[in-house]
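Only one chain is shown below, in structure tokens, and it's the form predicted on its own.
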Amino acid sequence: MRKIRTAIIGGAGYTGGELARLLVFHPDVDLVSIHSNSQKGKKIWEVHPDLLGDSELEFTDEVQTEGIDAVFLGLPHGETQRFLELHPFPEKTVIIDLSTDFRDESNGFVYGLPEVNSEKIKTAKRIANPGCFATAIQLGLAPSIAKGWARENIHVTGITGSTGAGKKLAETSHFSYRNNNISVYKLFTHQHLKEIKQTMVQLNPDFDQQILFVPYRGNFPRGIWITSYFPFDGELDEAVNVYQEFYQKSPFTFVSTQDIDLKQVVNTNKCVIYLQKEVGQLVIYSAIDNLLKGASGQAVQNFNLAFGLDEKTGLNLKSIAF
């Protein structure tokens, strides 16, 4: 069988990097071009130093559109719908974009959350990856929404770790500011609630409550950890049952019957999720590495779906434990 011929547009950062990881790897993957105009002519072991001795593949500044089967776009936030504009890929070309640009379902994209749209992704030709915190958000919370319990505002706080930042260097992605230290940002106003309120309108088209969330920022690399709550009337061992059976077919999201940890996730492709009911709030913790489910590992699950490929081909990575 032909591999899947696949570029990467925008290698050089923290997503194209771990995209580069799995895709080398992947059985059914030939990656024939990596794309950065920075770094043209760098071999990609030079600029992800891991890859030495896995890859000779150089960095171009050329875009490839013809023969390609298939393209991940890793491009800034804002970027991306120029980009296709200037670069058009054939109509039957995957494309799969790790940008904000198309979450809202615009110029034909699917969004691409397994959990709730594989049926979508399978058919799909254009594919809108989902945010990292969205992410770990709507797998939290979608049996819930789905099933009508949040009658409520929903309270949500989440930290992220530095490299959901980007590579480019920042003020708060500084190692001096961030080690040692927690931080807010965007109060109520993160840029995923919209993409957030989208997949939950989708799930039951009463929901109208808000989502409060909170996000910090965190003083460790990887992983995102989520903490959402609501008034609940239902009994525990009900809830569990609930979610257990709403993510059975989904290879990668589990639902724990005791206490997770970050690292159960980190390096991985899994979502992990453990409820708690206190003072009549169902509390739903849910936690995944921002680079893998929450930016490259779900890109490549949407690819496998869209090639019809199992799921799981080439994502078949261990935590880090410890």
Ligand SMILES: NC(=O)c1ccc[n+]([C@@H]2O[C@H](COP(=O)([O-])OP(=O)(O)OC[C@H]3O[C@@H](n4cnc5c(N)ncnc54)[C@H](OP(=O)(O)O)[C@@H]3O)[C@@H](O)[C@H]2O)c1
Second form
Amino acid sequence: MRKIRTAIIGGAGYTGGELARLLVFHPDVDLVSIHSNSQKGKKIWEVHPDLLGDSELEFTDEVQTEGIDAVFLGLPHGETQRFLELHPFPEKTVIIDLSTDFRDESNGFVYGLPEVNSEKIKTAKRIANPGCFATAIQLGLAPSIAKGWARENIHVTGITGSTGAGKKLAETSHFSYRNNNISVYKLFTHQHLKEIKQTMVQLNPDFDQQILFVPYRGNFPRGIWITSYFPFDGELDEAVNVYQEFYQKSPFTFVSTQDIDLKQVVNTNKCVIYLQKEVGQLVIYSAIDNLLKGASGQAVQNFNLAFGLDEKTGLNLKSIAF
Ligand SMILES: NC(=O)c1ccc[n+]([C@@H]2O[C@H](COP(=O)([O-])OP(=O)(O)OC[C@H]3O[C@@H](n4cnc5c(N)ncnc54)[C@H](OP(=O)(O)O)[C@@H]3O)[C@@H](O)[C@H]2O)c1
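Having seen the form predicted on its own, the form predicted together with the named molecule:
Once more the chain from above appears, this time first in line as the rest of the complex follows.
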């Protein structure tokens, strides 16, 4: 079979680099173009040094729209829409966007959360990859919401690694600030709440609870840890069964029956979930790698679905474990 010709736009950034790492080793992919305005002419390994010995592809600032089967866009919010207006791709080209620009399904993109939308993704040519916090929160809550269990506001706290903020240096991603530190941002107003609500209503049209989300900046480079809870009348065993059944066919989302930790998922495309019931609350922990299940890994998972490949192709990754 001919390999699938793919391109990455925004290839010098964190999600672009992670896409390159996955696509260079993907057995069905020919990575033919990697775009960067700032790194034009450099070899891929000069920008992403861990790829030394793996690919000699050069960065280009030219955008190839013809002869490409799939394009991944790892551009900052607001830039993707502008970029696609300037560089329209043929309708048959599969576009997978990692920014927030098209996550509202009214934009004509399919929301790329495979655990909920895999059938739609299989026939989609335009896919909006979910946000990183949004992925971890939605996977933690989806079975509960589908069952109508959350009848009051849902409390959610989340902590993210510094790569979640992108490669460009900001005061809050500077080593001196981030190391040995913790801080809250966008209290109750995080931009991912909109897409989370969209999925929750899709799963349960009666869903109208608020998700009170407290996001934290963590002092580690990658990973997201979410804790969600709400009052729950049922038994813990019942909840675990419902969750395990909900994710039975999902090859990357697992409901653990023992305590979980972040390093279980760092460097993998997995989401692991663990449930507890205490003082009448169902407490749900969900953990992902923000750059993989929260971004580039999930984008490749969506790509696999859209091209009729096994969902796990190129995504059998090893966790760092410790
Ligand atoms: N980081 C995460 O964990 C994560 C998770 C989920 C989703 N996302 C989303 O994924 C997108 C990319 O995030 P990131 O973390 O990879 O950001 P990043 O590290 O800042 O990289 C963005 C890249 O986009 C390129 N770029 C900027 N403006 C451009 C333009 N106008 N035209 C073409 N290229 C442009 C830049 O490269 P050049 O200047 O070299 O062209 C830069 O390398 C964002 O929308 C982000 O919200 C990120």
